[in-house]
Every structure is written in C-alpha cells, then in structure tokens.
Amino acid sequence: MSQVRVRFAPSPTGFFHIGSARTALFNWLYARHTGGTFILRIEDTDNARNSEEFLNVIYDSLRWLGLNWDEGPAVGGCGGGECGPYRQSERAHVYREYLEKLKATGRTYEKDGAIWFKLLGEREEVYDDFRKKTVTKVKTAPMVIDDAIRGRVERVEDEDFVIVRSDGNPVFHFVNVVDDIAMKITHVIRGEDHLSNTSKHVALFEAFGVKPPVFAHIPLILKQNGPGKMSKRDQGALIEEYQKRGYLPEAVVNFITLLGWSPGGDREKLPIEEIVTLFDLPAVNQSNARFDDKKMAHMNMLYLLALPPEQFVARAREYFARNGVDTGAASEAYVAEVLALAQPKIKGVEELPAYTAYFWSETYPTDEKARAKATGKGEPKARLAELIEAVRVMDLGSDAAIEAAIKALAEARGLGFGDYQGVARIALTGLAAGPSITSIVRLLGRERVIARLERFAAGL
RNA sequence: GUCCCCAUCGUCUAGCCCGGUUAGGACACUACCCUUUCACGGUAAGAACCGGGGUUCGAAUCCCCGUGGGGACGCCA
C-alpha cells in the first residue's frame, strides 16, 4: 500500500471559517490515522482576491487548531517538502510544463484568447433557457467517481469548460488537478460542494493518462438560523473569532470533528490522539451538520474545567493581556487565586472580566436588579452593620474561619448564613452571582471588605 | 430549470452495512435534588425514525416513488 497523501488546499480570499477548518482536520486526522503526510497547498492563482494578510490567517489559523502540515509553505517550523513550491503563484512553470502535455494529447484548443478543455463525443448547439444563452453540449459517458463516504457518484459533464484564462492565468480546475498529480496526492478530501465539480477533474485525470485519486467529500456545515451553508458573515463562523474571544483551541477541534463524524457510541468529549486512532472516512456522516453555539460553548466549558488551574491562570492572563484587562496593583498570587476561583464556575474565557471586575477595583459596576431584589427584604443595614463588626475582628485566614465566624453571628441572631451572604455578595461584589462570599471576603481582605460594606450601607 | 448529494428528538448524533432495541447519548428547554449565591454535578420529564408504496412473519434498517433540505451549473476557488 503506497503512502497516503491528502492536502488542503484553501485560497486566501477571505478569513478562515469553521467549515474551511473542518475540512483541513479531517484531511490532517486521516493523515495522521494512516501515517500519512498533510500537505498544505495554497490556491491564491491570480484573481485579484487574494492578499497576504489571508495567507497570514491561514497559517495562523491551522496552528492555533493544532493541524501541523508535512509539507507546503515553510512557517513556524511546518511545511517544506519534495512538491513545492506549495503556493500556485510560484507554479506557473508546472502549469505550462502540464499545459504542454495536454495540448500535445490534443484535448484543448484556444476560442476568444482562453485555452478550453476537449470534452470527446458528439456536439450540439443547445439554447440553455437558465443560463439565456446558446451553448455547446457533448455527448459523454458519465464520469466515475469513486467516493470514498458517499459511495460510486457518476455525473455526466457534457461542455468543455476554460482552463486558462485570456489573460494566460490557469483556472482553479485545471491546476487543482495538476498539482493533486504533481504532489503525487492519492486522497481528495473537501467539501461537498465540490462533488458537481468532480466530474470535471476526473475527466482531466483521465486526459493526463492518470488514475483519479480516491475522493472523500465531506458534508457541510449549515448555518444555525435560516438556510443555506454557513459563511464568513454568520455568528460563529470565524476561527479567528473562537481565538480571540479565549476559547480552548482542543475544544473547537473537539467540537467541529463531532461535525460529520462520531466515534461511535456515546462519546462525545475526547483527546485529540484518540480521534486520530478512531477517525476514519467511510465513518464520515453524508448528511449536512447545522451548526450550533451552544453546544460549542458547552464543550469549551468541559475543556476549561478539565485543565490544571496553573494552565487555565495562564489562558486567563493571556486574555487579560490580549484584551488590555486591568487587574490594578494586584500581585501575581492574587490574581492566580482569583482567576482559579472563577474557573468552575464559568463556560468561556470571556466572561471572567466581567466575572472577576471587583477583585481588581474599587469601581466596579452593581447590578441594580440583584442589588434591589437582595435589599428588598429583611433588614439589610441591621445586617450590614453586624457583619462590619464581625469582620473588624474575624479571622481571615481561611475559608472556613471565615465561615465559621459568620455563622456564628447567624446563630447569635437566630439567622442563617444566608441572610448575610446575599447583602455581603451584592455590596462586595454588586453581582447576583459569583465565588464563595467566603473566599471574596478572604481574598478582598478586612480593610477592602469593610470599607465596601460600609460604603454600601450609607447608600441605603 | 438541469444535474448531483442527503433525510432519526428543536440541534449534533448512536443504531442502518449484516431487518426483531422500552430507538440510546449529548446540547437546549422544564421540574426537582445538592448548595451560602451562581455554576458544576445528580435525578426526572417532554421530545425523533419526512410521507406513500413495496419486499418480508417482521422495516428506522433493504428497494421504488413523492416531498423536503443542501450543493453545483463563472475566463471565482
């Protein structure tokens, strides 16, 4: 069995999307299932569309997801090889060399300055009513395609079609098929959305004397609202956006495997070597996948809960950084323990400036509903000021001191813990929810907690 | 319009290939439990085999038709 060899080809033409991912994963999973080599191949022939910037996002992109090419464009440590140079803007020479060969068959001929592709069979002139206009159809045998998750596909392709344009640029079918026999690829695995082009491709295999390599095409991603396929506009769409918004990047792989494929069974979250063990494409799904943010933002929770605090401090801090999040004077321990407070208790990244505020000013913004709905009942200054006394001389040592001493003063007044914990938290904190108060108490310390409490208590 | 692909809870899916299940899990939603708030966790509930024909003792599973969804029909990729 010769070496497997897939590549993902996208075009710099617009930011990375989900979908776009998708299929660059699981042509690196069936890589690494197999041993085989990932190629990374960019399709930027001229079209005026492609910039650098996209080419940078690309790159950026595929090593945030953690899909490390074998070969193709030299950067960050991946890419180099046998086939390149990996981009098509530096190819034309392999095209010309191909161009040549093909001509030599006598399958192309020239019509308004632009090289087509000779389809072989029978012509005729047909009005086509859709298109408004007249066109020339061939009569062929239906093209074979040999698809690896959906089975055999035959599609007739019956019209010759450019393969290098008037202005002596070569057109996305013919050097897609060039380079896939150039870098000696034996799987093409991309989206569905291919499959009516595949007719085309195979019949160029065939022109060049080359057995079509084995095609796999994956379903695609829906978008969440409304029809249609997901695109760069929709919500969710951006890898860049799961990037900046602090979502664990083995989470979003995690999550968008889970599009179009299953292990099997019940299991949904699990490590990225164990897919590559498990992944395979005739277990790929034929049906298109809707995509859904919740559920991603769940399995980001799992992710975020799993990881050692150490790690999770560190992400945290790296968005603080990233997203100018002031934490004050705070030292460096203080911040630690802060952000592991907050770790089991919230489902992304992104919310912890909002979650944490507090911990790092004396401004710090009060949820008037909570603030309402927690002094509405009860007597909240009486409390108030029992707790400024307690505090003045509690033990702050720990948690459970902390605990134990308003407890107490729960006790004294025939009240619960409650009954100081709801005006403590909406004064401390001016949220409804947040950290044990004992641990806000702990780590805002006497002279912060006191000065809130009583600030707080003048306002009522 | 033509061609191609697809069809299990609202969503992602297991089961389908190799017919016999109380059709399973997860997200979301609801209730309850845990609890010091909020989460997490736990328990429970609701929720699906698109329709119609076949084949068969028996069909989610195999076949056909319909319908619905998606894609392609560029000198874009």
Second form
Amino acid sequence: MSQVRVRFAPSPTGFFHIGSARTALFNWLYARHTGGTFILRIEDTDNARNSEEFLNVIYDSLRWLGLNWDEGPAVGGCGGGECGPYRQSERAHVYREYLEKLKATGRTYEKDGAIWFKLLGEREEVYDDFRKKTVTKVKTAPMVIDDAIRGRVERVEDEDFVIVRSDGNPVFHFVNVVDDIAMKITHVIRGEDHLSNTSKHVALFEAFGVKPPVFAHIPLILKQNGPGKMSKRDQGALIEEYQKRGYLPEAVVNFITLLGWSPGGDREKLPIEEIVTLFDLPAVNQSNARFDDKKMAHMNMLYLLALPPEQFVARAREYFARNGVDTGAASEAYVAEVLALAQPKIKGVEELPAYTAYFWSETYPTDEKARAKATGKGEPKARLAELIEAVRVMDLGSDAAIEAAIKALAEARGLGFGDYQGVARIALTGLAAGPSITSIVRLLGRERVIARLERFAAGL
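Any chance you could show the form predicted on its own after that form predicted together with the RNA?
The next block holds one chain only.
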C-alpha cells in the first residue's frame, strides 16, 4: 500500500456544503488514485456550535456520496484505525503532550493568560496604522511553500500567534498541525481560503522538528450569480438538497469532480473508476470554479437515462416512499411500466410525482392553460365523442395497434392524428405533454380511458 495519507477534517457546525463535499472528494480521489489512506477527522472543539445532528449529517452525506473513509470514527462499516481518537474533542491528552514538547524547545511564552508561539528572528516594535496600536514584529525571511496545485507561494509570518487561548482551549492552528503529525498525514488537500494559514502551520511543523506535508490548495467554488464564494445560503449549496430531491449520488460526485478538475478532452460524464485513474493534483485548476445548477441537473439526467430500468424503478420507489407518493392499488408490473415511460422524459426523480400523478388516481390537477389551448380550436367535443366510440372496440394490446386505430379514425373524418391527440391528452392526464398518447391509453385501459374522456367532454 502507498504511504500517502490524506485527511478530511470537517466541523459539525452546519449542514454539509458542496465545497466541503468537493474537498472530501478530492482527498478521497487522491487516496484511491495513489493506493493511500483516506482519514476522516472531526474538528468538534467549538462547543457552542457543534451538534450531533450535524455530525450525523457529515457521516450520512459522505456515505451517500460513496466516500468511504479508511480511518476515522467507526460508523456504518467505515473507520477505525490506530491513530485515534478521530474527534478533536477526545484528543485533549494528545494536545497537552505536544504542548509540553513545544514548551521544552523554548518556542512558547505566556501573555494575557494565553500561550503564544514564538517565531525566530530579530524583534522590533512597530506602530500598526490599521490596528491603531504598537505591535511586535519579527524579522523573518519569506516562507516558501511548494504547493502541489498553486506552485511556488511565498508568505511572510512576522508576528507571534496564540496557540492556546486564555480559557485553556488550543486554537485551530495548533491542533491542526498536531493532528497532522500524530496521524502521519503526508498531503494536506484543502480549500484555497486556508492558504493564508499555511505559513503558521509550516512554522509549527518546523518547531516540532517535523517535515511539513505536501500542501495542495484547491480553488474556491463561486456562487452561481455574482461575485464571491458559494455559501451555505446559496441555492444548490447543500448536499442534503440533492439527497431529498432524488439526485443520483454518482451524478453529484461526477459533477463536483469537475469543479476545479478536468479529465482532458470534451468528456464530462465519467465512471468513478476512470476518474480515480485519471485524477492527480497537478491537473487541478488554479482558477476558481463557478457552480451551475443547470449543469448539475443535466448531469443527473444523463445518469438517470443510463440507469437499467429495474434500477430506475427502485430509485423512484425509494423516492416515492420517502416523500409519501401513493401509487394506490397499482400492481408492481403496472408501476414498473409507468416508470419506464417516464425515465426518458424527466430530468430528475423529483419530477416523477407530478409527471405520473394521473396514472395512480382519478383525481389529478389540470393545467388550465393547456386545457384552454387544447379545447380552443376545432370541435373538441365531437373529437372526444368519436374517440370514445373508437376506444370501445379498439385493440389496446400495443402502442402500434392504438396508433393505427386513431389514424384510421382521423383519415375517415378527413382529419389528422393531432386533432385527436391534443384533446385526448388533456382529458386523460391534465397535462400538455408527457409520454405518447398511445402508451397512456394502453396503460390506463379501456374503462378508465372511456370514463375520463366522457367526464371531460361533459364539462365542455
């Protein structure tokens, strides 16, 4: 097995953001690409904002996306490992041990009740115009970071910084570095917004006498419209939304992969096995990626179309059960036939309830604009009467037989197929579009078709 060890370290302080999912995914992909280890570490030291609910959201979202972790909290067959515990709230003894190591090197001091990390270099007092006070600056050479994505980055760290607050709690920078050392992390793959922290982290690694890991800062995900980073409040930002809407996790993973990485060529839809083979850090873009919910929906549609019918039916039934969609007394075979008709026509499973409502019940909504259009030309009542009589004796055994019968009726009246199709569709479904009218007639059956046509005609 490869010595590569990467980690995803979320905080359970809110719902699972698409940016967090992308960070987890890139770490997981790199681990799988290199044959390394993917570690889940929970940064749950913010007692005021952490919650078990949000922690479970992280676990559920990662498992839904298929991002199984090799080491970390033991949940649902994932996790375990020799470097635990994997929740920072359970690692206070580790932080105390490393703090003592750092104190022994003379690189810490106390001030205002807090413990500070001491940079090496000549010191001078300088008035800071922005903060309106005198501060101690340390003359240090620029720190060079060879980032695996961004290349050479120089940052100057010229002020000592707090590593343990006055209340005794260690700060992010300290615990982050300690955990990376203790868990033998070789590559830190995280968002570009953490680049400003990296010089502090490198200084701490060096103070502990440890070679820093390889850093790789991935581009930000920009909101769909306007400037700025995508936030949890923006449309399409939360992974839970896609779960609830019946998106396929493999489509979501494929789409997120393309936010900052490209496989080359014109292909976008790729199986995860091929993505794992192709993925590498130098191919990650430096420029920020803009989120596009239409592209996400299109990707989901491509995956839905490619599903074997039995898998599509299973996914649809799961969505129906979760959202209280009642298919009445319909048989398994009937439900499967209806869903097979819908599969090539919809963009997402969330459209199925409205798209198929008239197949399950005699009470279904009618699109009034479509009704007005379908009944506003020709002689709809006469067409319906003719169609009712034709259906009484029509062969309903196949779409071809139904189509031939309607065409024969139309030709006998000197009309076209469309003269019957439009008004029949609104009468039978309440909608202007959907599966072929022949399939609708075949599946609904003679009695229900005649009853609906008669009821609709009576209302004209």
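Take the two forms, find the largest set of C-alpha atoms that superpose within 1.5 Å, and that set is the rigid core. The model shown is predicted, which means the values in this text are computed figures rather than measured ones. Residue numbers count along the first chain shown, from 1.
For Q311, the Cα coordinates differ by under 2 angstroms between these two forms after the core has been superposed.
If you fit the rigid core between these two forms, you'll see the Cα of V135 move by 2 angstroms or more.
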